[in-house]
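First, one chain by itself in structure tokens, the form predicted on its own.
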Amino acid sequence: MSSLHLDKSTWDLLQSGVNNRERIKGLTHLFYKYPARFSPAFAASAIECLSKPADVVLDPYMGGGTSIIEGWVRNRKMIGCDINELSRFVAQCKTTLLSTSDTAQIVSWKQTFLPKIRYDNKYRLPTIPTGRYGNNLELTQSRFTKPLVEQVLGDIVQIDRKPVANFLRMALLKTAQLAWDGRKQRVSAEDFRKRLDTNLTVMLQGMDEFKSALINVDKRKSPKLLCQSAENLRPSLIDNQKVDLVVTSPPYPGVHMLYHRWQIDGRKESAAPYWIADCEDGKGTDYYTFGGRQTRAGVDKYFEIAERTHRAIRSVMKTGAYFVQLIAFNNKSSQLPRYLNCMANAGFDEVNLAGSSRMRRLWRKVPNRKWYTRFTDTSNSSKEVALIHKAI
């Protein structure tokens, strides 16, 4: 039994964040639907409870940057790390503040270019994607939308102002995801234009809200976002700062989730998001999930990488700093003890509720998450657990 405890008021606040069932909204959270999206309410509650303004907060598996956004508006020094270039692109777009002239240029683009998007428009992106980036974009449904995406990209590549170009790529990414990922019916040019128009409007509103939330924050101290494995974290990469808090959601053991692909036309995989975002991919699914497929070898590899990664994270943390994470297991009875052992070997001790005679943990049902493979135990897979540890 752990000798480390949280008082009941802090525990209750964390529990309210874990149990929050509101739809993701606000700030720039709606820019893109990243796989396994982190709960903003949980990230916010952990940051507020277990750190203070000006503290250094790290998310070593930042995904779409949810915790980065929530921490920055609370005046924390945010550091994000992810192995996926698409993740960094999304997080960078969400945390890059637009100037007044940037916003005006985007509004003008929306008014002048959007009406030109149609199937009979001969304007195309000069370089059509080939190989892995264009894979499966000629299938029955996707090929109808591809020329529309090409038209938008063909104009974006001519925009010199990078924050504007990336913002438009982000809007196109969200629109193409709605048009392709998991859809069975073709999207008309009119519907595509309307979706892109709506996404741009919502994103601009979110950006205004985000900027307002940062009114009392030094915006010059923007988040530091790294594209690399957390296994390679070291003090020099984060300006030799010691981390006061880790808030994150790592890959789940035994879960085959696509962080780098969309599934189109009968679940055929496509790397189209990298084409749209102008990012480099080139890695297989196991690279992004610690090799955690539903095989014994895959799960063993997961825990080997997880332990090495957690040791690297511990090396940049202050002694006594908290490590808070949301994670799920496809076999809780065997994998949870193994995962806790990885944390212990890496230099962490689990924290319990003060006064509890047994180890208490915070569980929640997974809300509307898209799993790309069948779990071995659906009763386990339907729940996430919030694990709270201290660096010792």
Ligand SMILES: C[S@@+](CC[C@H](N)C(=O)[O-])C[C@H]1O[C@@H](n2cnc3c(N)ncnc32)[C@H](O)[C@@H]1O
Contents of the next structure:
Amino acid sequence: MSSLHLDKSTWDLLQSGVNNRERIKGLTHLFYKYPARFSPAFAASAIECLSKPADVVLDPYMGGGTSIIEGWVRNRKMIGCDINELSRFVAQCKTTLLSTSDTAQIVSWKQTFLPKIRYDNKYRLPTIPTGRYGNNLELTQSRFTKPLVEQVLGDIVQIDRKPVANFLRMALLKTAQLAWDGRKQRVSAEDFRKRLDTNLTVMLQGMDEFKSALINVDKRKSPKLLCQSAENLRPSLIDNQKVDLVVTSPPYPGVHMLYHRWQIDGRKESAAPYWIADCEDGKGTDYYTFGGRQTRAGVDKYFEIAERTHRAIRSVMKTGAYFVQLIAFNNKSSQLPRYLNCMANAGFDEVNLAGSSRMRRLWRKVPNRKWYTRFTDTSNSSKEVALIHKAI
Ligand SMILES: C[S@@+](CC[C@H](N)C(=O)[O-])C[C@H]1O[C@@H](n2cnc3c(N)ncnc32)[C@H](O)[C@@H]1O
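What would you give as the form predicted together with the named molecule, now that the form predicted on its own is on the page?
In what comes next, the whole complex appears, and the chain from above leads the way.
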């Protein structure tokens, strides 16, 4: 067992972050519901307990950028990496600060263009999704909102100012996710306009809150966001900085998670988020999940990739730096020891609570996650664990 320990007060603070059950809110966190996002309180507690201002903090699987936001407002130099272009788009929008004139342009768009959005199934613009981008968008409930999305995109492509165009794309992405992803009911044009209007209001408030939280932070040191596999992490890729802390949540072994698709009419997969965000698509689910299907071969592949990525992460970290991660297993008894073995092979030692003779870990229950329902062993899968390691 590792001889590395954390004192009780740090352990307790981390535990309260792990167990925080508040609804996700604040800053720019509400811009998009990224699948399997963790709570801002978890990221905040890990960053506060295990790093100090001006430290370099990395999230190698940043998803919707939760840790990037929480770290930047705490004056850490944030580096985010994700293999998914949609993740980079979302994290970039959440951390791009709008100028006063950008905000004015968005408010004016909301007052003038938004009320004119109408259902018209003859409406077509060059932004029509082709090939797989358009698959399943003609299904019962989505076909009524598709012309509305086209109409908004048709206007956005004419906006020159990138932060404004991306902010509006982000609001459209959020609105279409609410209307399409996992929904069975049809959304009327009036509802769609109302939701887009509300989303823009909430996002502008979030942006104001974020800017206020950054008041004492050097805004020129904005987060560095990479769209890469974490396997490619090298010192040169991050300007030869040495990482003081990793806070992250990797894909989960054996879990069929859709990071890159929405489910239209409740179940048919759609690449619509890439169409709306203007991102490159074309990879299958395995690409975003370390190849991790629930088959034996899939799980073996998962552990191969996990070890390679963790070695690469280790190569950019300082010796003695912490690596904190939230993870779940669909079969804890076989997968947790394998995962810990991967971490050890990649150059990490697990950290325990001081004074504890048995290894203690921070577990939390996760109610109502849609992917958990696919597991047979609910006692394992309804829990996540925060693992704390040190680079040796
Ligand atoms: C559990 S999610 C992270 C969620 C994030 N903590 C949040 O709050 O939004 C895991 C992420 O790992 C990314 N990912 C999968 N394979 C990767 C790889 N080889 N390198 C980097 N990112 C990868 C996925 O695209 C996904 O966004």
